[in-house]
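Given as C-alpha cells, the chain that follows is alone and in the form predicted on its own.
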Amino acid sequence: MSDIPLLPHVEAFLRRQHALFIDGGYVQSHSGQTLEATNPATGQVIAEVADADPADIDAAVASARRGFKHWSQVAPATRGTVLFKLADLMEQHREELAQIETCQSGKIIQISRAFEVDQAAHFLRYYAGWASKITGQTITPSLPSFAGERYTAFTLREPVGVVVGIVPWNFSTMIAIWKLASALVTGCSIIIKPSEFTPLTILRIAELAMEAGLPPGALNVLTGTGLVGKGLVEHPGTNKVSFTGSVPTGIAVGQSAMGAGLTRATLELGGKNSAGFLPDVDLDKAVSGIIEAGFLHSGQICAAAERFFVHRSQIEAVMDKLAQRLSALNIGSPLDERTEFGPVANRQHQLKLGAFFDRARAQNNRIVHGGRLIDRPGCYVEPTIILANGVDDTLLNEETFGPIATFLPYDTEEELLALMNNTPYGLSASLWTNDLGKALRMVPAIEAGTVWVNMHTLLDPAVPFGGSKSSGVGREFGAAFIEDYTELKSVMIRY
C-alpha cells in the first residue's frame, strides 16, 4: 500500500506561515501567536496558523461591514455569477482542496474528492440559483376607506448584515460552502471560523473567492481557538451566527448570541441518531445500511446514525454479519486510496472515544467487535459494535461522534419507536422496511428534523435540513435559509 504523491502546490501551501483573510488578502495577527495543524493520519505538523485576538476580530468585523455595505448592493444576478464562478474554481481545484483537506482532517481521499469538493461545488451552485429569485409579497390590505383613500402593500426581504460562520472540524469545506454560499446569494457578508483542528482548506477556498470577483470584504476567515468564535459572536458589529457543532457548545452560542442584542443564530447541532430495522428488511441490505448510517468517515457525521434497533429474533444475525464485513475494511492511510477506513480527525477525539470503550466496559455492554484505539500512529480507532444493556447506558444516550454502533433489540413496532424517541435529542433518523405504507405511517411518529426511509446520512441541497428538540434552530437548504439570512421589511402605501 502507498499514498498518492502530494501535489507541488499543496506542499508549497502547507509550507506557508498561514495569516487572517481580511479584507480581501492576508494580514498578519495582531497577536503574533500561531497554533499548530496536524495532520492525525500520522500525528506529525504539517502547517502553522494565526492564532486570532480581539483586534483582529475588531479588524474582521470592520472589513466585513464595508464588504457588505458594497456586496448588498451588487445585483442578484452578479452574485449569483460570482458564486457559479466560485464553484468551477473549486473543480478546477479538486485534487489541491481535497488533499489538503485529507492532510487536516484525516479523511481518506476518496470522501475528499466526492463531498469536499464535488458535492460543495454542488451545494455552491445550488444557492447561486437562487441570487435571483428571492422576493417578496404583494398584499391587498383590509384598512377601511373613510374618504375614497386606497391601500396597498408589499414586503422586501433584505439581507440581515454581517453573518458570523463557525464551521466544525468534521466537514471542514462542505459546511463552510453551505454557510458562506447562504450568506453571500442573499447579500450578506460572513466571516469563517474554522475549527482549529482543520483551519487550512477554507484559507485556500477565500483565494479562489476572491479569483472569482468577490469584492474585499464579503468573505474574511478568522482562525484561533474557540475564543475567536465567542468574540465574533458577541461583537456589537455582528448580526447573525451560523454554528454547526455539537449541542453544548450550540447552546453557549446560542445563549450568547441572544445577550448580545438579540443576534440571531442558526443552530445545527449534533445529538443521539436512531435508525430501526423493520424485519422484513434483508439482513444484508441491513448491514450495509448500518455500514452507511454509522461508519461513513469513520462516524464523525452530525446526522450519522449511533443507536442501532433491530428486532429481537435478527439482532445476533445482524452484529454477525456487520463484525464479519468491518473485520475486512481496509484500514490505513488516507492517502492512500485502497484505504476503507482511516483515522478520526484529533488526538482529542482519540482519547474521548477511548473513554466511552472503557464506560461501556464498566456498564458490562458487550462488544461484539472492536472497542479498542489501534497501536499505530497517528489517531486511529477501530470500528466498533455494543450491544447494550438497557436504555441508560452510557453508549444509547451520549454522542459519541465516531465509528461505534450501539444496538438494542426491540420486539414490538410501538417499542421501536418508543426507543428511537427515548432522547432529547432529534435531528435525524431512519427507518428499513421494504413496507411503503407501513414507513408512511410510522415517519409522522419519529421526532427529528429529518427522517430517512431505506437511506441514512445523505443530503441534498434542494431538502431542508436541521434539526428538532435539543438538535437545533431554524435550517439548512431548499428555500428555507433564506429566512434566516434575510430581514422581511413591510411596507405600506395610501393613495
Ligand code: NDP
Second form
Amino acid sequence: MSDIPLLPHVEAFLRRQHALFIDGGYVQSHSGQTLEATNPATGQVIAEVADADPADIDAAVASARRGFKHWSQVAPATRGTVLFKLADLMEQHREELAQIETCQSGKIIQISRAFEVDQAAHFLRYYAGWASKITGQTITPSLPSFAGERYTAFTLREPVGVVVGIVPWNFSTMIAIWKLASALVTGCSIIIKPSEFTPLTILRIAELAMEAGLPPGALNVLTGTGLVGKGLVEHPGTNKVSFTGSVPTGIAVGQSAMGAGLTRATLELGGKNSAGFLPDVDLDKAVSGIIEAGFLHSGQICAAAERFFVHRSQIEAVMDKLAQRLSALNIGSPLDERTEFGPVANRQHQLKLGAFFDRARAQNNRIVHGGRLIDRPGCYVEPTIILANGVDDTLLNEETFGPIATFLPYDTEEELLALMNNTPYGLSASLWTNDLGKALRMVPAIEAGTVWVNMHTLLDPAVPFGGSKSSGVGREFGAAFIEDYTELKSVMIRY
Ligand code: NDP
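Return the form predicted in complex with the ligand of this protein as a structure block, the form predicted on its own having already been given.
Complete assembly follows, chain above in first position.
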C-alpha cells in the first residue's frame, strides 16, 4: 500500500499563505486572522487560510455588485462560453484539483477525480448550455378596448443580483460548481463561502475561472467560519442565498435571509433517507444496493440512505452478507489508489459518529458490524451495521452523515411505506424490487424530493434535485434552477 506522490504544484499551492479571492485576485484579510486546514487522514495541518471579517465581507459584496453590473450585460452565449472554458480547464487540471480536494477532505482520490472534477465539469457544461435558452413568454391581455387600442405583454427573466453560495464540506467543489454555474449562467454574480474545513479547492477554481475569462467580481470566494456566511446573508447588498448544509443551520439561514429584507433563499438541507427492499430482490443485489446507498464516500452524502427496511424473512441474511462485504473493504489512506474506504472529514465529525455508536449501545441496539472509531492517526470510523429495536431509536431518526446503516424489519408493504415516511425529512428515498408495476404504484406514496428505483445516491444535472418536508426549499438542476436565480418581470404595452 502506498500513497501517490503529490504533484509539485499541489505542494506549492498548499504551502501558500492563502488570502481571500476578491475582484479577480487575492486580497489579504483586514484582520490578518487565519484558520488552519487539516488533513483528516493524518490529522496534520496542511494549509492556512484567511478568516474574513466584516470589512472583508463589505469589500466582497462591493466587488460582487460591480461584477453583477458588468456580467449581467454580457451576451448570454458569451457567458456560456466562459463556463464551457472553465469546465475544460478543470479537466486539464484534473489531478491537481483532485489531490488538493483529497488532502483537505479525506475523500479517496478516485472519488475526488470522478466526482469533484469529472462530475463537476459535467454539471458545469450542463448549466453552460442553458445560457442562451433562458426565455420569457408572450401573453395577450384581455383588457377592454374602447377606441380600438390593443394590448400585448411579455415576461423577462432577469438575474436576481448578487448571490451568496454557502457550501458544506462533503463535496466542496461539486456543490460550489452547482451554485456558481447557476448564478453565472443566469447573469448573477456570486460570492462563495466554503466550509472552514474545506476552503482550498474552490480558491484554485476561482483562479481557473479568471483564466477562463470571467470578469473580476463575478466570482468572489470568502473563506472563514459560519459567521462569514451569516454576515453575507444579512448584508443589504446581497440578493439571494443558495445554502447547502444541515437542517438547523439551514433554518437559521432562512430566518436571517427573510429578516434581511426578504432575501431569496434556496435551502438544500440534510435528511434521514430511507431505502426499502421488497422480498423479490436478489440478496446480492440488495447488498450491493445498500453499499451504493449508504457507504459511498463513507455515507457523507446528503442523499445517502441511513434507514434500511428489509422484509423480516430476509433481514438476517442481508445483514450477514453486508457484514462480509464491509469486512473485505480496503480501509486506508485516501491518497492510495487501492483504498476503498477512507477517513471521515474532520475530528468533530468523527467524535459525533462515536457519540452515535454510544447512543446505539445505550438503547440496546444490536451492533451487527463495526461500531467503533478506528485507532490510527486521522479521523477513521468503522463502516457500521446496526439493527434497531423500534422506530423511535435515535439511529433511525437523527442524521449521522456517516457510514452507519441502521436496519429495521417490516412485514407488509403498507408497513414499509409507513416506516419510510416516518420522518420529518424528505430529501431522497429508494425502492428496490423487480416488480416495476408495483414500484410505480408505490412511488407516489413516498414522501421525498427524489425517489430512486433500484438505484440510490446518483444525481444527474438534467433531473431536478431538492428536498421536500424539512429537507429544504427549492430545486437545483434541470430547468428548475432558473426560477430561483431570476426574477420574472412582466411588461404590458398598449398600442
Ligand atoms: P453546516 O450546516 O454545519 O454548514 C454548511 C455551511 O454553512 C458551511 O459553509 C458553514 O460554515 C456555513 N454556516 C455555518 N453556520 C452558518 C450561519 N449561521 N450562517 C450562514 N452559514 C453558516 O453543514 P456541514 O458543513 O456540516 O455539512 C453537512 C450537512 O450538509 C449535512 O446535514 C448534510 O445532510 C447537508 N448536505 C445537504 C445537501 C443537499 O443537497 N441537500 C448536500 C450536502 C450536504 P463552517 O463550515 O465554516 O461552519
